[in-house]
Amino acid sequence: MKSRLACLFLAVTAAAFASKDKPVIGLSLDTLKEERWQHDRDTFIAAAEKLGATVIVQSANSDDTRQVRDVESLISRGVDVLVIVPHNGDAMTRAVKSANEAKIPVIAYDRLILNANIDYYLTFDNVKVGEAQASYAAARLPKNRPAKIVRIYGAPTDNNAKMFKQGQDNILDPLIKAGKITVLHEDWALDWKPENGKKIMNAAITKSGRGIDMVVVSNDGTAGGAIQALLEEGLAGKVLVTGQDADLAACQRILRGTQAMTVYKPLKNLATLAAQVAVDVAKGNRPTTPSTLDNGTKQVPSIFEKVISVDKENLAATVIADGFHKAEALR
């Protein structure tokens, strides 16, 4: 990790604190319910204070309305930069129009701000965190037979969730086609509930019956709800359940059997190196960034981290070797 941000942020060591020397970063956060966001929260945190930034947090609940009014109270507050996960990409355009008339730079922090003017766009490749979890399933298909399946995508409101089913559509679509794949069912989980995620599964347990091969599921907090209800049917562990997050509660079922997988997103890894751009564009520099993203009104200069699928055989050699999880949190 050091020598890529060395690449990429060469300047900073130059000119990082030539305007400013205490930048203040306004943090606008859809939700703090999912474990992943306060990892995310903390790392961000440590990481800016540690370049001698101050970081202001605001936490929507997974509220439109009230996120918009969160970014315009940290505009009120005049802080140099606004880092933004959206609970709706499409619902922050006007937020990010108030940043832009203040002319505060706005980075997109893991979700990209649609049809919006945003600076840059810090995220994993959501397009391979689906194909992950589609090529594990796919890889452990029945042989004499199709596998029946089960599909459930995240928040029809986040453009990743569009991402990671564009990602498993890669994969499954092929087989799809090929008959080798029966799609029982499949539907979008509101707000990346697990409650919704469990209602989900409970209607395609009605719907088709208790011969189910597989769920592909987008992330490990609707994976919980699915399992429950599988679990309540006396199906948890003989049904593959993939996930994504790397969330305890999930890497605690894959040493259970109860889910098969997850995808490993080195949170530490972005949120560092989006705690980095935040203070490098507070102090008007300019990052090198190797990618764009079309976000409907701009090419967005991105950077895109890296995923790893992760089972019980690679566990410890990911996520704990990391210091993610501690190897006692998951006994």
Contents of the next structure:
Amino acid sequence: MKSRLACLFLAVTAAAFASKDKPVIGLSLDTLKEERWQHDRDTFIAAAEKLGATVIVQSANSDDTRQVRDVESLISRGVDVLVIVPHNGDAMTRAVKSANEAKIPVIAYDRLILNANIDYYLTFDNVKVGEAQASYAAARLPKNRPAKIVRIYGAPTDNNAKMFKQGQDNILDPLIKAGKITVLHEDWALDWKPENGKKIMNAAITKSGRGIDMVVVSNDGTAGGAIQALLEEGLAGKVLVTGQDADLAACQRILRGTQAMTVYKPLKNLATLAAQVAVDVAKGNRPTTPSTLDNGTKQVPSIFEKVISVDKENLAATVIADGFHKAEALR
Ligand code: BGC
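What would the structure be for the form predicted in complex with beta-D-glucopyranose, rather than the form predicted on its own?
What follows is the entire complex, opening with the chain shown before.
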């Protein structure tokens, strides 16, 4: 990663403004409920502090009004740059307007903010996440009959949830058209809540019975909910379930056999990169990026980090070798 970063930052133009040695970064998070966001926060703060910055963190508990207020309070505290994980990619447009008026640059982290004048978007390749989940299932279809599957998408307010579905569609649509897959039930899990994952799974079982082969679930939290419903029916371990985030509980389920796979996103890379970009931008620089993405207002300079498909076979060589979880924690 070092060499890629070096390339990125070589392209930095000379500071247009007087550079600030100790910038203050406002980090506005949707939530800290899912384990991954705690990793993101901790790594981001550590990396930013190493670069001489201070980070003020706010978490909105999945509440749009509260997140807009959080961002406005960070603006009034005079932060030099904002890093935002929006709960709702549309609702944050208003908060970005306030930041624009105050001339504070905005970086969307992990999730895109739509129809807004943001400066950067740093994320993982979210379409690839969906493709990894669906490809894992597609490689394991029953031989002599169509696979019966359930699809559990993420929060409809999260642009990423749509990207994950798009990636899944890329793989599943041709198989559905060819009659190799039958979708028994599908739904969106509001706010990515595990209990909503469970409700959708319960509804699928009530509607279609126990003959389910696979559940393509978009993240580990909601997969946990779905697996709870399967456990109560004595079906856990018999149905292939996908996920994302390499949450500790999900990795434990993979080793126990109740969840088949997860998608590991090396958060350390993204959070470290975001801290570097934030500090650089706060100093008045404009780091160049390898990609752009249209958010409805502009082509936003973007970076898409790579993701890794993980199951029982490669868990040790990926998640553990990377230090994301300790081997002892998984025993
Ligand atoms: C993130 C996922 C996460 C989900 C729920 C998505 O935007 O990309 O990693 O599981 O939100 O927090």
